[in-house]
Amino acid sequence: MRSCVRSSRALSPALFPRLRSDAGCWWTQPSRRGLWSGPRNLSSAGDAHQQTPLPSQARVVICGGGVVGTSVAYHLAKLGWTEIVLLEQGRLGAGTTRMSAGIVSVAKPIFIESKMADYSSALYERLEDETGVKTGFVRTGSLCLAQNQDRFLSLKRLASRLKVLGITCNVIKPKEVAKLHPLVNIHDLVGALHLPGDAVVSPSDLNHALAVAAASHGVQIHHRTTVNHILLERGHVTGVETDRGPIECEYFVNCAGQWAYELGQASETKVSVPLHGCEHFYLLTKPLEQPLSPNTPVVMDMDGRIYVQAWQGGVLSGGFEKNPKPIFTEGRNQLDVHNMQEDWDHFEPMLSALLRRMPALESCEIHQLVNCPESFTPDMRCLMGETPGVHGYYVLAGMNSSGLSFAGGAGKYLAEWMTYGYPTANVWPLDIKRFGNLQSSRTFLRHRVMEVTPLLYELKVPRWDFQTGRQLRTSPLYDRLDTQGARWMEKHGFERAKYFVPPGKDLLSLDQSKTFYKPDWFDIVGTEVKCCKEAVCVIDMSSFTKFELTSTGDQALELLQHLCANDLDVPVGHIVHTGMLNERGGYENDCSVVRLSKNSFFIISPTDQQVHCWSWIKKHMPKDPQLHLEDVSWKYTALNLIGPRAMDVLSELSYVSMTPEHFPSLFCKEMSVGYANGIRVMSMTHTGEPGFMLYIPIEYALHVYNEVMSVGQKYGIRNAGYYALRSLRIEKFFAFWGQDLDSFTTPLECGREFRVKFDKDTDFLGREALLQQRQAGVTRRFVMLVLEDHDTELDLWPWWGEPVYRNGQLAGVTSSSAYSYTLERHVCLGFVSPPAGPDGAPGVITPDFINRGDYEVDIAGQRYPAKAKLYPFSSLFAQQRRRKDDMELSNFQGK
């Protein structure tokens, strides 16, 4: 180790507290000017009085110069996009991308986002042939490291999801990592993930290329702009206002970064961006005694909380700790934000963890700790897309420390969803509309960021839950029920139960048990579901989303008749299970709606559908005085009464019979419940079991959940949650949006062609696609899997995103499973698809292709059996084991 003097600059432990770097900084510092600005041109790099006049008017606006900017440009450019204006403050990339370590990787927590960053890669390998500006392209490879058994499988889930992708990857064990990089301590691995086509580039070289790219494609440049001010009229956007004049333009693209919020509300409609800043530090060193190639492959440590990468001979090292320093942007420039302090203390933990991983590095002299800006936001995914309450203000920021990675793929997105109303991928976990203004408090913002970063190297289990930002909205019965036992779970900001722990059972243990296998719930769930079918259970469900349409004459009926796959002219009091469809015929919603009156309907949907459903009537609907939407989901209570006990309860309740005789399924009537009148009773569960749902005045769900529970003692009621809910709906192979259906889903590869009126000569959003699917078959189809030869108590569980083999080929991926309590056996929902013909072109799928194959599911490189339905196992496997039953009862009366 060197002489540990103070002028050495050794990385030696002892030292860091008092460390200050003098090297000064390897990036360029920033001009100082608004908030929001951008490059005039490529070249121009003198004063204010030198550039170029704005143009007055543009077909598009980006706001923001930096790497995911650019690529916007460049990717609407390629497009065949004209008149685009990119804006940025200081200098070309002189934000957070002129900070980034230089990262590409595809080890990503979802298929969506490991999409993107393959794409990324593949972009910015091609760029300099295309522009001749190097870009400092260079595929290292990365090794992702396991210092444990449930990390190592979190890293082999990873790369069976990333196979399906086509994405090369190796599970290794620790002496190969020694191979492949000279510095890694390797004594306390057990395993790796190698990824061989993970790359790292020069952030501002392939700043500048992107720009270069999009300008030779017609971009115009301004860069020392600010944006002051987002210009609309009657909802859409019409213009911005610069501190050098407004520029008129039919769409803008806030690519801000840091300040995205901000931009947000520079505008007559304020915009939601729910993201806030942090700051990230990490270490540069001087060359090594015996330099590090530069194709040294990148080290993610994430047990450690690391990264390390070689950089100009010596290594770059950052990481993401467990208490983060968030950044206050309000009324400071960038150059304010960009010239944060060292914090040598603050880094320690993280210096400790790469000497400890790297011991050799002890002796290096250190040239400078970095402290950069990053933005992130509540459910670290990135914000894509078209707002809700502004047309034509699209916006792609908040990349969660992964700018690099997902810019090439975001951009490339962003510009397909302007240029065809949708991209080319499911990009709904990205989607800006699963947030509302809920989540746009700077108070949740600042306590989540502070959750979040270190969560970005937490090794998350399934049904992890976020522990910031709760109790934001809640049921009228949330202390109630949290009384009863009620564990929580959140979606959409809204509490909902998960499960009951029965009085006895250890809470604390079992809300901190994390596993990869059995759960500690798994007995408790069992109990509810078996009440569910055999008695009664309750479940609060208010937090699912609640529309009112009305009109004055046939208005909200002819709406959504042009809305809706399935047919609405139906009776006063009928519901019909409906999609909403885009013209692909794809599910942009999957809900109940319900006649109230001839002109009244009452629509229900998915929790996380709030926003988006509502963005996606409005902008169907016409702009008639006489039609109105409402959103009535803070009104009701819904309470989902489970189990063929739960006719009943209700009879006693309401004094009225509730046979199916008197009360027919997917029917609605406004009852009194005890003392309460106006309860909506709809003969509907959401999980194919008898039962009935209330949706109940909030004023009164107090008393009429205390009703139901006191006269359903003598009936064995009890109160279960979700985790209940999710085991019932998977086993009667029942498909929810957001995890089963998505906007590339259509009814009939989902089994759902009975939900569709094509037997009526109505127009309808998506009809002309499923005409034409119908004619030529459909390519792939939902899927039933029931797991064979798995220990439910031994094995390690499905969860979703697992890949499906057909006779070893493979044929698609789960969406969801649950274990089911009646079938006692794991059931998968998923897709699947038969090879390609010998054109490439996708294969017609066949019920003869599902029955006579042999399927496997792979969980973490496991391989299970499964056998696959078009239809719900419940009634054979139900038959074998009332057979197995009597047989059990003879045998036993014969003794």
The other form holds:
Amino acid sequence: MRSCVRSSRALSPALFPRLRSDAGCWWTQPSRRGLWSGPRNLSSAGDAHQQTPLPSQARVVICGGGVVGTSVAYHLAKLGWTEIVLLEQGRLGAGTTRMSAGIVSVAKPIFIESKMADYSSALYERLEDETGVKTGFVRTGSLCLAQNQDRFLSLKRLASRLKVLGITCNVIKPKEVAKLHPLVNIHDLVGALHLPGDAVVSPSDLNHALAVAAASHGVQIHHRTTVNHILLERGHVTGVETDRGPIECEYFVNCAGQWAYELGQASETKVSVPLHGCEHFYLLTKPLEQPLSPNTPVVMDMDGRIYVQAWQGGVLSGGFEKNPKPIFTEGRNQLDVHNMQEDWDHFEPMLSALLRRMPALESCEIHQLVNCPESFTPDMRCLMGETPGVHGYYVLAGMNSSGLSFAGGAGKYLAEWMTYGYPTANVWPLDIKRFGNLQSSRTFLRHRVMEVTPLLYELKVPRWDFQTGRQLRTSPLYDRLDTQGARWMEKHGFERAKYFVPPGKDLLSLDQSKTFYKPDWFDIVGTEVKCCKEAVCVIDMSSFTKFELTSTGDQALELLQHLCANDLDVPVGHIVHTGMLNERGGYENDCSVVRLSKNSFFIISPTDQQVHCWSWIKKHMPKDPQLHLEDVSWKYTALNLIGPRAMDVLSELSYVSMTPEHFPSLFCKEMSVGYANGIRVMSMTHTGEPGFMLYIPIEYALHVYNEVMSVGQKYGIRNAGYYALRSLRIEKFFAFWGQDLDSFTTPLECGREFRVKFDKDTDFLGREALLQQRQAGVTRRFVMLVLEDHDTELDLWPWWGEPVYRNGQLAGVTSSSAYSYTLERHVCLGFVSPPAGPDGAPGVITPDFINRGDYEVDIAGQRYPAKAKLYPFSSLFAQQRRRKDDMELSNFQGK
Amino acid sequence: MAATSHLCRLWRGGELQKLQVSCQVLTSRANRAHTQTRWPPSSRRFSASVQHSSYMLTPPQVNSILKANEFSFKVPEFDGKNLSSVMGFDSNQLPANAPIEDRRSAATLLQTRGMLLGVFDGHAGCACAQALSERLFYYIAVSMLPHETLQELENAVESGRAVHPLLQWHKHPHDYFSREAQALYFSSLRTYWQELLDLGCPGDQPSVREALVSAFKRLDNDISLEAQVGDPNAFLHYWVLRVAFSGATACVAHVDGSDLHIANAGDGRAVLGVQEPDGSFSALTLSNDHNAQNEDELQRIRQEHPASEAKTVVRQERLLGLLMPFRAFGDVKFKWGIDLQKRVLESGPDALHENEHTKFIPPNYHTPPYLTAQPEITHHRLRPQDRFLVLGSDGLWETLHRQEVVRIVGQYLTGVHQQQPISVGGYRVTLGQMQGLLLERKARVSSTFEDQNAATHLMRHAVGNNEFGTVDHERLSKMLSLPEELARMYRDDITIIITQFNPHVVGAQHS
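Mind giving me the form predicted in complex with its partner chain, seeing as the form predicted on its own was just shown?
Following is the full complex, with the preceding chain placed first.
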């Protein structure tokens, strides 16, 4: 390793120390060299000219020596992996890491991200002790400023979420900001959030420290080695080809940052890594007259789109501008990244924002404007996990300029994932399988990234949507619905109607309807809900993922019996709601399966399950040419006819009686609707309301829709959107996968034991875990919280992620919420769990815990009393008949 | 209310002086009042203006108005090199009259060398300016042809062979040619060159100066003659009378290599943008305005008429108290004797009689002609620092000082090509200094990049400039949304042609 040190010195001066040469680069301090007497097998680069030969085989090859790659290597080694090889095309941390700003902050939009950042922070702090390498870690704390009330609300919401994670944070007044930071102009502030745990590090030093730590655990690090190709055999990684020869390996980890997209293309089966580069600028100043203390908190002025940290007595300040400059759309070479041009004109808005925030800096001298390309993803979240198409091929990239905050935690989760098959926390929001090939278009990525980059610091209100990269996947009815006033949202590239603006009704323009309070569509959705309850509505639900599983023998049934918790051996024509569980009993998918014939099944899953569910089924599918899985999502248009008059409309169109006597609930029949034959009509609506789902071959879609609308006229039919659907399903206590259910939630925890058939002949995935859980009792429970004393007009609306308090004690978090037009109250769904017992073991939940407690939901720091319920208020709904769904739902066996 | 106060501001703000009740306004107003009832009573007119300008045009609307008539021409390059001293030109027009009375023309001479650019500002209707825009360049082209070429031309026409075109026009789609009068125009032109042939002899090569003067005078003469002779076709008869009774000034530039000739008759103006060694721009005016502000012109006019008329020939800074420009085409009311005018009008079509102003004889009309189309010719040898030439109708020059015009165009032309990125390098720059610099650059760029056309950019400034010399969108929007009837009170028709010179070619020829 000592040689490595020298080689780095020999290689680097041109590239590296331009920025931080005086920040205490490790090789300038001989006292630290001793630390490099690490394991002998760690032979990275020998000299600039004679490199240590690569091993011919390894267990894992990690490509990318930035902070992410080294973190993965470090955590894998910690978990006991051996034969880990880390390859870096240039030198360690020569990519984005080299130039990133160095802020480690937990102020992130979703739980899992804050959690990762929290872990990273703790890891970086102890790393110096662990390795003896200085990381420049200073726990400076950070200040998130709010220039307006809406921003302040979003900070308060963040604060209450962070409290759930046990992270200290304080909502403070502007005056206190002035006390914490000497330069901040507080005159236009309404408040701030102080995060004392946030920190800054020196990215390159941290990168080095991680490499040293990894090396000391046996990781081999090779510089100046480019991965050219990933070798696959029958869908498994078998090795990599580098410019210095091949290495056989079982696992490959793509941590190539900016290069990850192109590296993904460099294998026989292309791996889609949807990320795109974007220029990112930050300014370095010379020291102030009174040098700024290194302990000065980081300032994030999101309304000004800037961040500011102390840097060598001066400041480092960058931002996320409104008009970012995407780069390298056509691919790139490594030289480019070191020759990025400064663009002062582009930086002007951020400079002005900086001087407005810290007027004293006006006389401060410029040191440099740094252009540091960052990679961004289509939804502002990183890409993690095993790729859907190739076993053993993992990805961790697309850090959206929070690489340092995430690297530690993300590296840990990925290492766990590789070790145990799944990480110890729900990382679905980051799972690379949330994307498919459809998000891989360079044009799409370029356009989306231009929206994502500014969005990082933009105010995000409930139910915001992306505006770019839209209208990619649409139903054949799109134009028809659009002319009828549909307002659209996007899920997995598919356009879905949110609601329909009646003609003549003028909604506020987009900007003005951004609110944390009652939105302007409130009455519109109310009308749609009312129509669903009293007459009939059509909702286009074509975005759902639809698979067909067929076999010649009973292989299909066998496979499904193994994958699904419910019993699939039902008569032909029956629909079964079932979870697909993992070994821990958690939901990998929640779907409806129709038995079309003895050996063919139609599987309907949530929209964003398209890639994940496919790979889950494929993973467990025996290699059997007689067993065939097909993605038929694109073949069918799905219309949901919701409401008591749905059966009248359908029977008029098909001359078949659709009454429950003739067409029982959860039943599927192929029949004719209008002129079109072969329409799959299913008696379910995904909402608990009466009605039917129509799965229509797309060429008939317009015809069937027109027929339904014209016949439905006399029954008062109208279009409805997903907001109405959401309100309906939430007031009926229907959990949705992806929002309420995840791979850590079991059917027992959400009152769906009735959908688990322990006694069926096949031993299904997760059965063991569920039996165990049934024995031990569940420690968390899905509940419905009806807000009391909450003024819909004047109070903040819940969204998701609000803490739930029971008798003043934190008991859980909400996972989704909606206004129930029937109850005229807000309904939140979420999980609660009792406090840990005296022995530290989590307490078992009892009906009493739910029923005898004073519950409160915390919205942006304000607590609203809520009634916790284990069943929907079915008795309140004026229904002629209790349907099978409700019966099933209410047979909760309290555990 | 906003509009009302805006009006007040305009009136008080010294705009009043722009509302010179010139002959043009007088006559066109009279026109309307008598022939059509388009001109509402003053009280209603006022309320109409409130209605109209109470809404703001959006920036795209403003742009679509400003850009409606913009035109650009780049001289084609051969072999990657532009051998012409002219790189190209940008032109644009903004109407204030309805229809616009300004015209513009640009053409490359095909049988001799060089390029012609002209701005024609009509008054008392657009007919004369229209005729100039179609005919003047042909007269100039013919005047410049050597005797041999003229002979060839005549022979070709005589024998019905194909004629080599004289001009290649560079026209905006809105710049039309009247089809009906072409035969008439052609026969007049042919008569002209036949006379040139008769008068000249082989080997003659007229100088540019002579050619320009001769073409100007001859065309004005032809216009006058055609009106006197009339035409059997009633429409054409009416048309030639309209041409003759309306008037137009002309400002024409002829560029050939580094020789720049300006022929000017009237109050149009040609200004050269000269780049100083420090990069700034200064204005060099290449034409004299022929109006009351020009002492020489006053002298000339007074001398041409008996001393008894000394007080009446120019009154209120106008020729005979009526006409602002002291030289113009057409305007036979200032050229013909009273008898001739009466005779022609009596024989003219009835439509002409309804037009009151044609019958009106100017006061103190004793010794016609009072007006001439004789151009004043300026020659300038182009230097490498001469970057561009701005030809503009008086609508431009009365809103912007020539120095300001040259500054705006100069910054536009250099800014578009040379906004270099900033680099701090090793200098000591404070954040405050940098911010100031960046904000200044931004202000410059944001107004520049809206326009692809230098003439449009200049127009935006001419109409929308506030007291600080930067474009004020609100003002721009109000000026552009003025109703037709009011627009002329606040601004004149504006026509701009900006010709860019090729410093490399000019430099090579200069040395």
